[in-house]
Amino acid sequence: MKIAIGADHGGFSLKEAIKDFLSREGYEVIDLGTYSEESVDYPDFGYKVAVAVANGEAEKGIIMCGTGIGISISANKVKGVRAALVTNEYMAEMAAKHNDANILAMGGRVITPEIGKRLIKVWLSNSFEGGRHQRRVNKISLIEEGKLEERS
């Protein structure tokens, strides 16, 4: 499986640890930057990873900034992306099972590399359950298309 990863300076150290971990686990990693701790803007890297996932260059993506918040908001602006910010194993499991998240977001100043590795393992080892959750994911797609009608 190809996994695109990206981070700003706040997530750089976590990205480097995750990149090594994924490679050792046998995943093909596409590192879309940043490549140092020099200050950069998180939207650039959230966007790069989101586009790689949305266009099929990578099957999944992992993004990191200081908290994971800004980079996940940025990635979610790309049509077809469902980036989930996670801080614990339950959130990572539900991101896969209930939200069919194709990008995982984490905060380099919020979690340790060891926790990040555990979250990724949980996320990658769970599958989307479909059913009632598919209906909800479909509604997210309708929002992207501007076609979800307001309900009274």
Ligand code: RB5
The other form holds:
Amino acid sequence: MKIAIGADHGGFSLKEAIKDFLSREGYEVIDLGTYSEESVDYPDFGYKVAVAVANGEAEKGIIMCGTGIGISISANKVKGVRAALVTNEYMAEMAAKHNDANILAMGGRVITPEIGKRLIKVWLSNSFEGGRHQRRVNKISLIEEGKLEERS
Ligand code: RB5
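For comparison with the form predicted alone, please write out the form predicted together with the named molecule.
Below is the entire complex, every chain and molecule, led by the chain shown above.
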């Protein structure tokens, strides 16, 4: 599986730690930057990963900034992206099972690399449950199309 990863300077060291981890676990990693601790703007990297996932270049994405907030907001502006900001294992599990999140967002100044790796493992090892959750995810797509009100 191809996984695109991206971070700003606040998520850079977490990105480096999870990059090695993902490669060791057998995933093909597409690193879209940033490539140093130099200050950059998180929307640039949230957007790059979001586009890679939305276009199918990568099956999933992982994005990181200081808190995970700015980069997840940015990624979620791209059609077809469901980026979930997670801080614990329960959220990582539900992001897969209930939200069918195709991008995981984390805060490099919020969690340790060890917790980050654990959250990624939990997210990648759980699957979307469908059913009532499919209906809800479909409604997210309707919001993207500006058509939710027609249906509710
Ligand atoms: C950068 O200092 C910081 O604002 C950014 O990494 C992120 O936390 C924004 O949401």
